[in-house]
Each structure stands twice: as C-alpha cells, then as structure tokens.
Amino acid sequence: MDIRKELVCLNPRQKEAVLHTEGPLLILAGAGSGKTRVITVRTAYLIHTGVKAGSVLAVTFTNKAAKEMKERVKAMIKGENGSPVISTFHSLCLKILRREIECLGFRKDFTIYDTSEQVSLLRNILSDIRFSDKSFKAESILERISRTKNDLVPSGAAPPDKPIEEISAMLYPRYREALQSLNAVDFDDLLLFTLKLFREYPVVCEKYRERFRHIMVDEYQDTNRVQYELIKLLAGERRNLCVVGDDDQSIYGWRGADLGNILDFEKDFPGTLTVRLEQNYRSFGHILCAANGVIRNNTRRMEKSLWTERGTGPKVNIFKAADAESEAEWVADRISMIRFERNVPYEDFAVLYRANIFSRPFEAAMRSKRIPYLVVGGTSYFEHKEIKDLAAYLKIIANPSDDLSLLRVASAPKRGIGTSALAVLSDFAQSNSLGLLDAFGKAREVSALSQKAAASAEALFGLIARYRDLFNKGRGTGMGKLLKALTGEIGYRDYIVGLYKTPEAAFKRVENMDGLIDSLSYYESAEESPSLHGFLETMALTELMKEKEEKGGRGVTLISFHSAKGLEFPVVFIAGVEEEMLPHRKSADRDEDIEEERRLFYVGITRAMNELYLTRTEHRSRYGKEKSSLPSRFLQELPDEAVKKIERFENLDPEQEKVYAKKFFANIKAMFEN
C-alpha cells in the first residue's frame, strides 16, 4: 500500500486530521468537505504505521455507509495486515451479545424483536392486565420505553407528570420481564445490554478494551447517551478515539440524539485535538453563503464557515405560489424547462419537504406532466404480512421460547387453533410451567381442548421440532430450499393467493415470499459460517437501518429532509418554506427546537450541488381549512448577495428564452420521430 498517494490527495486540514493518531481527536467536518475518504485513508494510515487491522474498530449509523467504508479501505490496504472492524453500533452490539450475554441471564439463541412485535407484546401484556384505556396506544408506550432505554433514566428514577409517562413506567418493568421470558431483546436492547455489561463484568469491558486499541466513530453528532457511554468506557485511559461529526447537521433530537456528546467533546476528553474541515466540494459559492447566513444564527453550534474553490454559480430562487397545487405546478415546470434547456436526466432533481405527507400535491403534479418520479419512504418490504409471517416461522425454528412467533404462525394459514384455544394452551402452559411451544406438544393432555385444535396444535409442534433438526443438520447449507420446502408443506402460497381479491394483489404477494427464499439462498452463499440466526440477525438489523432508497434511475426523487440527509443532486427544490411548517409549528415554542428546526434547513440547503429553489406559498389547507401562510423566518436569514425571488420563467432573458423554445421545439419533433 502506497498511503503517500493517499496523503497527496488530502487538503492540509483533512492531512492532519490523518495524521494524528494518538489521543483524543475531534474532526468537525462540514456538509461536502470529505469527511469520508478523511476516515477511510486515516484507518488506513493507522495499519500503514504499523497498528494491528483488528484493533482498529471504525463506528457509524447504516449499514450503507459501513459497507462503502469497508470497501474503500480494503482497496487501500490490500489485505495487508487483516482487516479492521468497520461496522454499525448495532451489528457491533450483537456480536458482543451472542458471545456473553449469557451473564445476563438471556441465552445465546435470542431473538430480536421489531417494532411490531414489541407493539404485540406491549399489546398483550396490556390485555393481561386488563387496561381498558384506549386512549393510551401500545405506539406511545413503547416510544416512551425506548427514550428511557436511550437517555439511561432508571426505571421509577423520577415521578412521571404526564399520564402516558405513568403508564409507560408502570408497563417498563413488566416489558422487560415478558421479554426475558422469550429470550428476546429489542433494538434498544442490543446498546442497553452491552453497556449493562461493560459496567458490571469489567473483565468483560477489558477484553474488548485491549481488542480495540483505536476507535472512531462517524456521524457522532447523531449518537445518544447510551452510545456515548458505551463508547467511553470502550476508549477507557487509553483514549485513542477519534469521532467526526457535524454539530450543524444534528437532526434527530426527537429520537434521542444528544448534541451535547459533540459541543462538549473537548470538555469530556481534555487535551483533545480538533480539526475543521471546512472546504466543502459539493456546492457551489451562493448555496454555501446562503447555508452559513442560515445556521450562524443557532446558538448551540462550534464555529465554522463552509467554503468552495467551484465558483459562486447561481443565485438560489426563492418562489412563492398561491397554494400547494400551484407550487408544484410550478415545480414540475421547472423540471421539464431545466430537462429540455440543458438534456439533464430526471434523476439530478430531488424535491424535499418537511414530512412525507407533503409528497401528495408533487405526485400528482409529476404524474399530470408525465415527469417519472420516485418517493422516498413507505412501507418496508419486512412489514408485509407474508414475509412476516414467514420470518416468524424461521424465529421459532431458531428460538423455541419466542412465544409470539409461535402465536403468529399458529393461524398463519389458519389450522383450526383458534383465539379461545391459544388462550386454554396459555394457561395449560402457565400452570405446568412449560415454555407455549412445549404445550403445543402436549395439547392431548389438555382436556379443555377439541380433539381437532389439540391434533393441529401438535402437528405445529412436530413440523417445528422437524424443521429445526433439518436447519441444524444443514449448518446452513440448502437453507432457502428448506424454506421452500416449509412453505409448500404448510399451503403457504395458496393461503397467500386467496387472501387477495386481484390476480395483481397476490402475484405481488407470492414474489414477495419467493424474495424472502431467495435472500436467505443468496445469505447462504455470501457468509462464511451462515446459519439461522445469522440470516434472521441480518434481516432485522436489515429492518432496523433501513437503508435510504437509491436515486439512481427512477426519476426525479421526492424526499424529507431526515431521509435526505447524506445524499447530494445537482438540483433541489425545496418546498413549504413556510412558519409552522418550516420551522414546524409544534417546534415553535422551545429556542433549543428552532434550532434544530433550523439545522434540518440547513442540511436542505447542502444537499444542493448546482441549483436550489426555495418555494411557499400564499395559502396552504390545513385540517381541511384554508389558511393564510407566512414566509418562514428562516427566508429572513438568507443574506441578500446570495438569493434572488423569481416568478414563472422571469429569470430567463430574452435570449434565454430563444434557446429554451428552440430545444423545446427539438425535442418535441425528435420525440414524434423517434
């Protein structure tokens, strides 16, 4: 490996941010300045010195972004030395927990749950309790469980003053039980657990201390206290972490994303090294003025100014339409004039927006001008029913205390277990002390059961038992083709098929199911050492970093600004620039919200290469009502040099104009010739 050619590439800040190795070491990298390649050639540089590859742990937020940084660095060493660790606090977590989290009590078979089976599981916990209060959704307990999980408060730390806060007190110590009952964790969970054992096993902490000796952590603006702590104690006095991070680009407080972690970094590790990186690649001069006009105005932010060495370029547009429809009119013409002035592919523009349900007026907008679109966000492949259904199968093989599995596949077809009959085997279960699946088993011995209910229950429990011996003898070899098999024995494809009313419906259905056979044969085939749990721990993590879709070849993308946060086009509108949209109106009463509010305009603005347009409108129907809007405040920020307020084709002079009719025109007539 020639790391010089790497260095040369580097500018002097991102140089030195390189070649600092040893202690604590803060990278404040803005929006486009290259903090990636900064820490692929860093790592690299580390096993070029001479650091063993495997001590060297590398920390991010997606499973994407592990896999580009894995990629890159394994082109600069070139196997030399081994290969470092580069992976997601999650996956990381896991690994720890399948080899010791039998001192916690759980069992190395644990399942992890997703979020519609905690909600299942909150569900029936409150249904045991006999809660009658429907005002109290299973959703918001189990959001309130997951923000105590992640800020470290102690159950019954503080007295809740809300009801919905006393009621997920009460139900958090009876949903950590029910889940140590299944030998099953949550996604929070996998954090929580590691740190519980870090902090009461040292010799634990230590092993894995003395394994990685450097650590970095990227997108460190986004980490919560759990991962904070977690990845303090990991560091320990040796201190030779480094993390990346830009404070201006923390968006995710309403899910417990500390900006704290990053402003005072220096504070919880003194001597540290700071390093700005404040060329930005990206963007052109007038965006990156406008962004930095915006985001000087937040108090809680490290000082620095983005720059570029591409020119000023054009101004940002700011429009303001009569309504929602008419501003992505607007929008959708815009697209057309900018595709027919300069032949540029629908996939260079993106629409973003404060929230998905915004995406309506611009769909329709897109269909009416026949302008091929792409909407980020909807529902997940994993939360179809049939792929549920299956995965549930494949958890209970692999687990046979996951007694909601076992609850799902029992009617998943229906096989004459009924509600009332799941409810005696419950009980049998409960008052012989048996495991639900182990009851199945026995159902003849339970007199309050039908001959025929007791007879399916027990063939459940052989075709389990059956299809478990056969995964374990594989080892992981003809896995897909056990699922298949497993499918085709219980009339899966059939049960699917009749569920939907169209031919359409459920042709889409039974891809989904052969998707679901497929990945687990390609698992097979990529892992080394595949098994069960393997491809089940791959497809809820999978699940739980949901990936943001890929551009590329589907259109013009419409996107919020949470999703796009990472992502770059050579031309973006934004839309809704508008006060309680913009910043949002539930934001409006608290300082720290509107300047995250502000942060999430900001990431907007930097996501635009070449072009941005900034759009409100006059009136906006809210709640069926139409109301008037106001421009955001954020539009006051915006320095003059910068911007420019346009209306339909005005910023187009005459000249201009002559060249856009004339290949307007010319596409025209070769899209009839062709």
The other form holds:
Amino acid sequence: MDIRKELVCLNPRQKEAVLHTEGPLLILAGAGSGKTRVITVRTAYLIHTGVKAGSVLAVTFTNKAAKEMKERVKAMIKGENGSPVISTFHSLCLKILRREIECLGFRKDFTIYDTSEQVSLLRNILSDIRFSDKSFKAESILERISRTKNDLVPSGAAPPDKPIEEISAMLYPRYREALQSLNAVDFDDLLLFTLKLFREYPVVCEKYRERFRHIMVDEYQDTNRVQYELIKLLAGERRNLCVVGDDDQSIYGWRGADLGNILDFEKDFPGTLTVRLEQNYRSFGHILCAANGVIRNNTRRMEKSLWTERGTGPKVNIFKAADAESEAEWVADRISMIRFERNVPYEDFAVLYRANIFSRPFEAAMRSKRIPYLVVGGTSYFEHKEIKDLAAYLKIIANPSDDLSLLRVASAPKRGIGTSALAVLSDFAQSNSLGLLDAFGKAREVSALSQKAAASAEALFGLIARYRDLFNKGRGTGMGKLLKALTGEIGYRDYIVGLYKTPEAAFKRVENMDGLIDSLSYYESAEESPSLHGFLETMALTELMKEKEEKGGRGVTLISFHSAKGLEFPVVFIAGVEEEMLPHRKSADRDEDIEEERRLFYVGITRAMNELYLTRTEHRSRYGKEKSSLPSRFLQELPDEAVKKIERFENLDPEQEKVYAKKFFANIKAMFEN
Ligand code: ATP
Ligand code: MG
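Since the one above is the form predicted alone, can you give the form predicted together with ligand ATP too?
Below is the whole assembly, all chains and molecules, this chain first.
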C-alpha cells in the first residue's frame, strides 16, 4: 500500500485533516469515524512530504494500538528513511527518563514497580512506622497517592478532610523517599518525573521539542492533567499538535482523565482547525442507531450525528438469561451457531463485560464447548508467583538497589535466609550505609548471623554479580539461555513443582516458567537493540495496560469495556446489561457518574461491526448471595426500531445441530477442493 492510494480512500474531511500539517488540529468525532486511521495516514503523509521520520511522534492509548499503527505506517512509507516514534505516554516517558533521570537524583538503571510491588512497599512502610489500624488498606492509600500525583495537586494544597486522605498525605513523602532509595519508580512517576524534568530543566525540554516537531495524540478525551501539561510543553511554540478523540468515549474519569482537555482544546490552542467526521465506517445502521439513542441522553457533550452507508443490517438482539452461568452458556452456544452457520472465524467474536472478574463464567462455558478464547486482562500472567519470582531475579540483576526484589529472591527458593536473618542484614545495611545487596556480600562480617545464613547470603550475592556480568557481556543476546541457566542453577523447577499438590498445577507453573524464558528469547530476536532493561520494561508496560500478548492461535476475545476502547469486532456480545453492573452500583447516585457509565455502554456498543447482542440475567450472585437483577436503565434508551428481544433460550436442538454439522463439513470439503 502506498500513501497515494491511502489518500484516495479517505473522505474529504479526513483528507483535510491529513493535509493540514502545521499548527494545532483537533479531530473531534464519534466512534468508528476513522480518527485513528487519519492519524495513521497523517503520520505516513508527513514523512512522505519530507519531514524526518524520527521527528514525528504519535501517542496511542495501548501498546497494542501502537504496534498496529507502527505496522500500518511501515507498510505505507516503505523505502523512506527511519521510523516515527509511535508509543504510549508511559513508554515514551520511560524512554526519556532512561536518558535523563540522573538530573532527578536517580540512576539510569532504575526499576519500575508494578501495583503489587507498590503494595508491598507501602506495607513495609506501614509496618516500619508501626501503623496498626487495619481499616486503612494499602491499596486505598495508594489510590489516593496516585490521584494526588495525576491531578498535579501540590503537596499541602488542599487540606485533607477525610482520615484516609490525611493518612495518604502523611505517607506520600515517605513512599516517595522509599522508592528513591530503591532506585525505583512507579507507573505514575514515569509521567510525573518527565513533566518535572521538562519544567525544571528547560534545556532538556528544548532538546525534545527540537526532536519531536509533529505530535499526534489518539484517544485525547482520556488524557489526564499530567499528560495534558506534558503535551503542551512538548508542542511548545511550534504548536504542531494534532489531537483526536471523542468526548462521548471518555471512560477514565475514575483514573483522573479530564474531559475538559478535549472540550477546551480550541481555547487552549487559539487558531485550531477543528475537523468533525460524521461518517461511520465500522457499524451497520441498527447498531449505530442504538449507540446514538443511548448517548443522546448525556447532557455534557458535543452534539454529533453519525451516519453510515453500510445499510441497516441485523437488529440489536437482547437476551435475558436466568443467571450468569446460563448467560455465558447462551453466548457460547450462539458463537458456535454463528460460526457453523456463516463460517465466521472465532477471532471475529468478542464478549465484553464490566470488569475482569466477570470473565470466569465465560471462560468456563468456552472451555466446556471447546471454543478457543483469550482473556485480555484478568488475573494476569504477570501475577503468577513463578513469573514474579523470576522477574525479581532479573530486576535485582538489572538494578542492584532494588531491595524489594532482593527480599523476594532471597527466599525463592528457600536457601536458609529466614525473616530474622533478613532483618539482621537490613539493620547491618542501614547502620553501615550500605545497600542491602552489598550487605549480603559482607554477610560474614555480621556477627548476629548464623554461619549458614551468612554463607547463603554471600552465595546469593555472588550469583547475582556473576549473572550481572554475563548479561552485560551478552549485550542483549543469549538472555533466554542465561535465564534458563539461572533457573537450573538455583533448582527453581524442583522448587516450584514441590509447591503444588497436583501434577497438573505443577505442570502449569513449569509451563509459565518456560513461557517466560521463551518470551525473553523471542524479545531479543524481535527487538533491534535488545537489553535486559528493555525486556523488563516491555513486561511492566504490558502489565500496566492489562494487555494480552498474542502468540499462535487466536480465539474469541473476552475483554472489559475499558480494554476494548479503540478496537472493533464483527460480532460483539455485551454481558450483564443490568442495574448495579451497568451503571455500576457505586455510580448510581451522581448524574456525572451515570454519564460516564453511559459512555462506557456507548463504547461497548460501538465496538460492533455487524452483529450486536446484549445479555442480562434475572439473578446474579453477589458476594455469595443470589440476588435478583433489574434490567439496566440504559436498555430503555435503545430506540425500538433498532432492537429485537430474543424470548426463548434458543439452544441448538440435535436435529439442527446435524444440519449445521453437515454444512460445516461441506464447507471444509470445498476449502480442500479449491
Ligand atoms: P474509535 O472512536 O472507536 O477509536 P475511530 O474513529 O478511531 O474509532 P477507526 O478505528 O480509525 O475509527 O476506523 C473505524 C473503521 O473504519 C476501521 O476499520 C477503518 O479502517 C475504517 N475506515 C476509516 N476511514 C475509512 C474510509 N475513508 N474508508 C473506508 N474505511 C474507513
Ligand atoms: Mg480510534
């Protein structure tokens, strides 16, 4: 595909946006109108007109979206020099900080702490200060801290009025100091520190302004305060900034996204060219009609009217199931049926739900019907003990100050360094102003330590130092082999097998461990300049967005509304369209929360291209108790002409099944004959 062909395919407004290459540009348009496509083509077009590829920056919401955009742009600019920078805010900031963080008092080999590591760190702090009130959970305190960071509240600005806020405000500085002493940062810091860097070191900021001369941001409606400030600083006086978004799809208010960023863009950047796209290329008319009917009930929005040339298509189906299990079963049956009937591949289906915990009945139903599926998010692969353990080894190898990872590896597998020995070593480190790892190296000098524990601590120190050398020498090659050798040397396989009662459970764990080794090898073969830090970063960022690495065969996608943003699927099922689920019970009181819930539903509906099914239950168990459920208030907002209620549980009867099976084999036969 070359760029000229792409341009011809665009509608006049899309083209106008692509060709407007200087000055602020806002593309404000509804779902499926080609916003993402416009910035993809615009990136290629800029390069085609002679802009240096490396000076074009496109910021996307997920790593997956970045990857897809990179591939598309690459296909359009083949032959041109270099490639544009296409990444998420977090990975962009990470790259900048790896170069510049020393200004802020960190070393370049800093570690990124994920949510569970943040929780452990905060728990350590709470126990250090002997804070014993169990009513304050570490997770809630961290949520407050994160909010403070992302809203850019200067410390001490607003007097906290709730006890939890008071406690969070008190702990924030300690938490920050603890991270700094570990030479670690959390996800919020990636953005916040980059902003701090740009604000306090204008020379550094200028360097990146010179570098990124054209900036584009997708899903702008979900940017928060920090991201807004960052972009504004980067764009500088040149103001070659193009943002695209849809106020109706802002669904990250709970994480600090500020709808004002997109609504006030024209005010913030005078002289903005605003382009509105109204043709929807994704969905059939009935689906679009349903989406419009729902979103029109929001008051705080820009009026838009979306239309399609695709025709009306089938109506939106609504189905009521008895409970969550039969809801999932019905969905699975429908999927089999549609696949048989119309030869639709599994990867064309998606099941959307409110939150990751609702994936379970669907996973069970898919398994029992032998339908391949992949869950995006949920109990992540990265949360498994074996993955966390091995990642901790890699982290302490990469960053010798990462005490939290060292504490983890010290007892995985057990090596005779118990909690009291660890406490002694920590005290020794503190009183001699040493890092914990160095204290391990000098363990024999610590009189309070048993000989066995001292020898073991020193051996661990030696092991880490040796592997650090090996990783450094390899310069990003042979890392998978090194990790394999390391697991062999520490007897990790036997250790993990010993922890689980059934051979199946143990096998799963070993499989995960081998999977990590494989993905390290895969990473180094796919990356241009691989490094251990690079691998750990990829892991952390994938975890952050709760994304799923796709390898090999694909199946039905099970995904939450939030993760489905920006994606499209031919056949979509939206489950749990009930009060308390959608809108969520926590959001039922305030109008603005209801509006965000409605946007969530709108995002869900607009993922569907050809067919859309909405399901709900009569009963759902909550906290172990069966409760009857009411249909979501949003269902009443669907225009009658666009929907059809499916009254009966339409399972496949055996006769029908035979007909479908016959058809299916005939299709297969035809495929071989062709
Ligand atoms: P969302 O708001 O959900 O992120 P979007 O506005 O970013 O949607 P895209 O994902 O860019 O929309 O486009 C939706 C679909 O329409 C894609 O399959 C895209 O390839 C297709 N599309 C966009 N513009 C055109 C066009 N001019 N001609 C044909 N297809 C198009
Ligand atoms: Mg998009």
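Residue numbers count along the first chain shown, from 1. Given the structure is predicted, the values throughout are model-derived calculations rather than measurements. Whichever C-alpha set is largest while still superposing within 1.5 Å between the two forms counts as the rigid core.
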Can a Cα shift of no less than 2 Å be assigned to D246 between the two forms, given superposition on the rigid core?
no
Exceeds or equals 2 Å, Cα of P400 between the two forms, core fit
no
Is there a C-alpha shift of 2 Å or more at S632 between the two forms once the rigid core is superposed?
yes
